[in-house]
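Heads up, the chain below is alone and in the form predicted on its own; it's given as structure tokens.
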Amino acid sequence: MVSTALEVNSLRKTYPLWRQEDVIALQDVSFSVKEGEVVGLLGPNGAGKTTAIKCICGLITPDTGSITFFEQNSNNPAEHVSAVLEGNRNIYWRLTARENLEFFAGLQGRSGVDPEIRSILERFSLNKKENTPARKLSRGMQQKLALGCSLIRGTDLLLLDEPTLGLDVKTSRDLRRYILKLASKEGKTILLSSHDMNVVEDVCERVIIINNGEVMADDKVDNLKDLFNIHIYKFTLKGRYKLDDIEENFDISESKYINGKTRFKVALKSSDSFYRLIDELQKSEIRLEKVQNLDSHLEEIFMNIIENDGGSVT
């Protein structure tokens, strides 16, 4: 039987402001993550997800609620959690790459980890920079070092906040595969927060969406796609057209004119909407060349949930 790695129960956190109304960052937030799961934690800026992550790490104390790790009553998150927070900010810039890894291993009381350090340096292509101070590394290398420092601590629960920020395409793709391997082969449990929906969709089977300090959705990605039944179409038109009238009634994106053709994407929820759009194009005497049915993407689902809640993405 798979046990629960993380149980968040009824978290509430309020930030008092001088001469202003208090800001409620979290209100009755509850969710759980099972061992070996890779779960996405999503939300627009100011939704409360960063506050939730910092509460789990023990960096912020919630007003009320409880957090349980691996079904144990422990008041020390450091025993169970390693984190990459807000990009590359959890490394020490005056220490070298190797010294950072040695330091974070020492914080966990680990010794004899030189083989692991060498493996991490090689995996993230940092072996030639192991004696370089972190402040002199590129942004992408700093990000890889931050992830390495979370891994060397040897905890079973990883919190990754924007883990691919600053990485090139190849390294980002390799990291996605590595995250999946950490869960499937090494039994790590991963809570991942990112604004890159491609990353979340590639590695997460389940997502938790927070907005205005509340959990708005908690389900498998495939179930959310079925629930909202969003279909994405790519239209190609012959000639240059202004789509102002069409945009008033349909959710059009990525409209552009290239090589004598106008192209755009549109999110539609029903076949009726599709045929209404075709009728609108015909009434405007727009020449339609091609229509492609694309797969639904997590980004459209996320926006649908947030907009239905009345929130906004900033």
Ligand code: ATP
Second form
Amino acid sequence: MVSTALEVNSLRKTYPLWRQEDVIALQDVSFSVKEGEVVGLLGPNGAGKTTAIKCICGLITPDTGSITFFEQNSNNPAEHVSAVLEGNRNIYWRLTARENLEFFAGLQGRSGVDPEIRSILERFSLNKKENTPARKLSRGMQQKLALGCSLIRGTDLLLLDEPTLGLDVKTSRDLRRYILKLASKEGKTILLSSHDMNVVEDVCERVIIINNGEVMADDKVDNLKDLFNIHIYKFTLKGRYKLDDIEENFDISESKYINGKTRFKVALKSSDSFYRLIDELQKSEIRLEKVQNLDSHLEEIFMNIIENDGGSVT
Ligand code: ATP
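Switching from the form predicted on its own: structure of the form predicted together with adenosine-5'-triphosphate (ATP)?
Following is the full complex, with the preceding chain placed first.
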């Protein structure tokens, strides 16, 4: 039976500020992650994602609430969790790539990990750099080494804060595939935060959206798509048009004029609004050439939830 890898219960975290009002980073955050799941933690800047991740890996203590790993009584995060945090402070600058891996394995009390270290260096194409100090690696290599260091600790739960930030297209794609493999083949449980919706859509089956320190949505990506029923259409118009009036009433993006045609995308929630838009185009004597129905994306759903931050859909 699949057990719960992580249970976060009513976390609240306030940062006291000198001579200013305290910042409430987490108000009352609860969620759980099953073993082997890859879950996305999403939210706009300042939503509380990093604070939640830091609480889970024991770097900061929440004011109230509890965190349980693998339904066990022992809740020492170091036993269960490795994290790659935002930024580049996950590895030791003066140590070489190999020394970093050895250090993090040792931290976990692991020995005889040489074959594993070799395999990680190879997997992340770092074998030629194994004796290079971390500070002399490129940003992408440092990020891969940070992930390697979290893997060598051998924990079953991985927390990845913005794992693909600063990576080139190929490395980011390789890393996504690798994250999926870690869950499907090695049974790792992964909680990942990212602002890149493509990354989240690629690897996460379920997302937890937080805003202002509260969970606004917690569901499978497909369910959220059904729930919000947002359709994205691509319109092609014959000629050059100013779309100011239409932009006032509709959620238009990527409008551009190329080769005698005006193109734009629009997110519509109901068939009513689709017909209203067609009406407006007709009234403005705009000549419509083509309408394409595109798949809705997580990004539109995310924007919808964040912009209507009134009621949650948990
Ligand atoms: P981002 O996407 O920008 O990384 P986030 O969702 O990770 O944002 P947090 O870094 O958790 O958000 O921040 C949540 C809130 O707590 C913000 O208002 C932030 O300014 C505040 N905060 C975070 N760390 C501290 C700190 N050490 N001292 C005071 N306030 C803090």
